[in-house]
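Just one chain follows, in the form predicted on its own, and it is written as structure tokens.
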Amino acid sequence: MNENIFTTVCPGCSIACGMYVREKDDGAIDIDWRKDAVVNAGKLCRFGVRLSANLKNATSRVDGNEVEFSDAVTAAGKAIGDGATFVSVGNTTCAEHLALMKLAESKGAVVNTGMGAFSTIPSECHPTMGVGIPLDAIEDAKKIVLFIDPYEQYPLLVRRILAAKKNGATVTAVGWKAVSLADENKTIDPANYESELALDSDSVIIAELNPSTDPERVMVLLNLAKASGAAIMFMKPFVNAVGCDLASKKTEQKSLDQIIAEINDGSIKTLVCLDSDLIEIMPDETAVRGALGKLDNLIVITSRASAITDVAKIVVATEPLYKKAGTVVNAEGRALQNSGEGTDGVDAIGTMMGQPVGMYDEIHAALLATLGIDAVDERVVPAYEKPDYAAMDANPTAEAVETALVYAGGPFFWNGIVDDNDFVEMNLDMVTANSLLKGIPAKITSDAGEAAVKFKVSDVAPGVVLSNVKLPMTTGMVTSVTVSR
């Protein structure tokens, strides 16, 4: 059997690990380690290893019926009028995102990346929120503070942090669960970060920015980085979130919560999603499904079959990411070129604007200008910059409830895939207090419903039920719940 081999990146998160995809004549794919990949030196987390089992190609549809690609493009072009809202969170190439920006501009709109924090936080902070410290530089830090769980959320950071420890760095983890590689695990009120963490210019802060992140918490971390002189990296859950952020008009964007609210009040009638499944991405799946059902037109341009393709009025099915011509930009600002040659997505969006097929070269040139480079070279990482910005008055939303179901996220979570780790974690005191028994699922109840879930005893903060799996009764990244047997 013949094989086509593509040099590409894992679509799991903003590290953008290099890999090979081997496509067989029957369309089946195998994942292979790319040993010369400069980002990850061939290593892959379990999401990347399992990609072939979880990747399902989309099918073009109109009103639930399978149609030819060209017919779906035509239908989408007719349905997208002035007043449409556009979303692209960063699950596709810069070329497709920039093409969608051109389409949105032709309709008097912008493309929303889902990162609503950009619209709230002053623009002078945006470079620091967007591109983080080079991954290699993490290994040279003297002190690292983690506001993520690298094992679950960004596994390929673990070896960088361990290398830093070997070089003498100390690691402090601040979060819901103890991190085993940390020298110290703390639960700290945001008001006390500066005094308790004692950072300096040799320190690195690693946090996350996702569509559900409270902008006020981002402000707190930016203030901490400013006061201490520490470098900071905001990891993101989508492979090309940084590339999309660099290209987009951040201050004009809406958060995903705002988009759902405006669908519910009738302000948004047409929604166009580019490789962005709001059902998967947003915590309250029931609420999102209810809102999407109120749209006159839900148009999805995507390479992957997912929950949103089942409910969309029009699905324009493009080639899978590994087959696309184009570039992604990872968390450290490194531009990475795909070896694919497919331009279905760019061509489809161009056709919707009445543009002739063949817009890719123009779009790619615009990308190079945006990035300030002459060519894409994966060995080149931009110098880390943290432009000066003023300290901000930040008041993070209180997340403390008596018992909280908390989502840590991670590649499986953001892609709507059930991981092998389909259990929640809680500490022994909670297990004992609720008379839970080993081998019998715990009943977790919120105002939105209940579910019986397997549990594991871990070193988790008091009152916290920690999950990497999206449960049906959630209402947010932190949900007030009760636990019983």
The other form holds:
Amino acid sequence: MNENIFTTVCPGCSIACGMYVREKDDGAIDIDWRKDAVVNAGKLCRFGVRLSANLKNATSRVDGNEVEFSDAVTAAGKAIGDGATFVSVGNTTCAEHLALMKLAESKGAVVNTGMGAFSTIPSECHPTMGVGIPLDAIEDAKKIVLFIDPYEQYPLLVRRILAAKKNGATVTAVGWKAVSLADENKTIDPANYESELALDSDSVIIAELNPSTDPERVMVLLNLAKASGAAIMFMKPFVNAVGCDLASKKTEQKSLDQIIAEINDGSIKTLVCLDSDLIEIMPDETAVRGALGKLDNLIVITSRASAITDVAKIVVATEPLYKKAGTVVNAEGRALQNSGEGTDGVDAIGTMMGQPVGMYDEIHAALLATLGIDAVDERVVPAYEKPDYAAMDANPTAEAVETALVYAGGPFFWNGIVDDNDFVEMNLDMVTANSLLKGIPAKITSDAGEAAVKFKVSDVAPGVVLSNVKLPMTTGMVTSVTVSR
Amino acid sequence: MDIGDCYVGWATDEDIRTRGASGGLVTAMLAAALEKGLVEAVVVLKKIGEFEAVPIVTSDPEEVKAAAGSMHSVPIVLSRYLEYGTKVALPAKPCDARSTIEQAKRGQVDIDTTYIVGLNCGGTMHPAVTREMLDVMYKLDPEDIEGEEIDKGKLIFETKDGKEHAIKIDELEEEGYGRRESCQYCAVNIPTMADIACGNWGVIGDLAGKGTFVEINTEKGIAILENAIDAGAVEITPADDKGKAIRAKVDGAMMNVAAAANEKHLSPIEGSHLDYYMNALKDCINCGACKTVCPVCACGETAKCTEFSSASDTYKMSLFHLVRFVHLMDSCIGCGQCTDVCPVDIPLTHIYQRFAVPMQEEFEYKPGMDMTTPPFFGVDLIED
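Having gone through the form predicted on its own, I am curious about the other one (the form predicted together with the partner chain); can you provide its structure?
Everything in the complex follows now, all chains and molecules, and the chain you saw is the first one.
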């Protein structure tokens, strides 16, 4: 009968929807709607609604054997030496991320957030790339350009965009798939964005920045925003990606591809991942598994059981996100505080670097200083400076393949969860041309293998096979494939 | 004490009397039910802020007492939190009570061990709408609000400086604020289906504002009130005829208002019905929240609505919704939860009611009013 109720945020994406998690005596959890949450008025997408069914807690392990938490912490502390590489993409609190930064610093390293674009693009752009605009501001826009599919990738943006339309906004979508709420769906050569989109200072551009995003594409969009005066918002797939980026500012970052390359060439021997499953996050699962297998030490500090916890040498299992003390910063730059009081993760990292338990308060104070606020108030978005930046030469990688499997992304995709997303989408011409039949899976073949997958006829671009679930024959976010019956 | 008796009652504890609504009778009765072992648990709203509360199932009388007072900006249906087999009591708006009864029909709730303490209800408001309304209509900072009440057709907010700010609910609703749409056309204001129906309508004279009008509807209603009296937690006096008449008059006036709202909001669809429903549902993201939150749905994970639909379907209109619209025609009570949680703001309750109301009128059957099952459950199919 007894239960604990936690006020927390959904871990599905950087919108960070407010929710309650009810935890019973036996550890079973249930989600509940927090209607007074400023971000989402209590509304949740399928990922949030089904969180209790999909959230699996991690177990502390060393060399595949289940161990006590403290033993895993001790083993990790011994294994993390100078030269270790650290990754935290933003799936946990700022407190844990900052603690990991302290640990990394003590080993002469930095924490990589995996967003390679931050390393490539001049630092004066980082505030604009990092923090978006208040969600309310989307509703006030006169024109919205979507470089995302909000239905699939960031469902809680849909109601904001619909509200903007009610207020008179026009919506243009530029992407792989027609978006039904858009007034027009277009395919535009990036060189012509400015002339074809005709944006101004009442416009909002919504795009995505993920670890696989081509920095050149980001530059093109930054140029577009600068030239037009439009506001721009880069959504991120990880709940606290913005918080982690803010905390990690001014540190040299490696992209996840670079990290995998350096593991393969032997220059990285020890990898520490904080709630960051590279097998889930990176598109070429086979290549990532191969690389991780070459490490001397793969140390995973995580609250969630996932693919990487099965292959790690050491797993330090911390409490689930909803139980953690700490703060996340969402895509708007809004700081949101958990009601949980757990500090397992912070304490574990502290122990690994020989610090006494109880770092949390010191770290939380450092976070507030970083955000320039005295206290976390979910109803107030901290003020962020966004300096002007110079236009950049940008040449996005052409993705001109005859037929391409394209990953759409979305909360289930980034968390490696197969839900009701186990199908691909293609247009009717492709279905007809390849003699596909309803009820019979399509065969998708690439140089890396093949898979038989259910398909759905959708209004996607010619030559595109869109997927929201990871398939074994992919080599990137876009993979050249053939389709057959 | 007999079924049908009416009283005016109040808590004997001064603190509960002060903090609870209308003399704190409901809070005192629920706390006494726990203290004397009549029930094992009580479902209440634990207050987090002026516009935020979370349902808890507690066996601690102090938590029940701390939950005293009404919160019109917390539109939550409590029946979802009941567990079969637990002797439990809950304060119940009519939608709480009706959904509890519908769940009992489906074997999800043991009605014999569930004490439904009904509360009169004129409607609730979504907290996000309330905050905007305070800003736009009242020109008040929501963080300055310290209390609210509905009295004589006005929504009154009290600010921290002790001042009261009132606007007519009609005026608010004309501007798109005030009560949720489903509450505007809900015609069940007095929870006569509950074991005991409580509220401030009909409390007159010296007791006005200090007492709760109580109508006993069942043996359990007698038990929970007598338990509180025996515990010394509550005092009562018989309600007079004038009070009863005023209560009936207020109820009648509310029903007329609801009927007018029904005509306004549920007027016949103009143009193509197919276009109307396709347009209303086109933004559905297949989240399933409407089913999960529905307090009369008892199907669980594997249900007709989920089994007959898939995100991989190419249909322009989701079979999930079509199945649910039909399946809930006999049980939808119009509580508004599905609309509240819909992430793309589909007015789902409105659509469910478009299906349910004509059918319920045709069969002269109103769900959740008693343990009578829908009439067509008893229909025999006859082969020609």
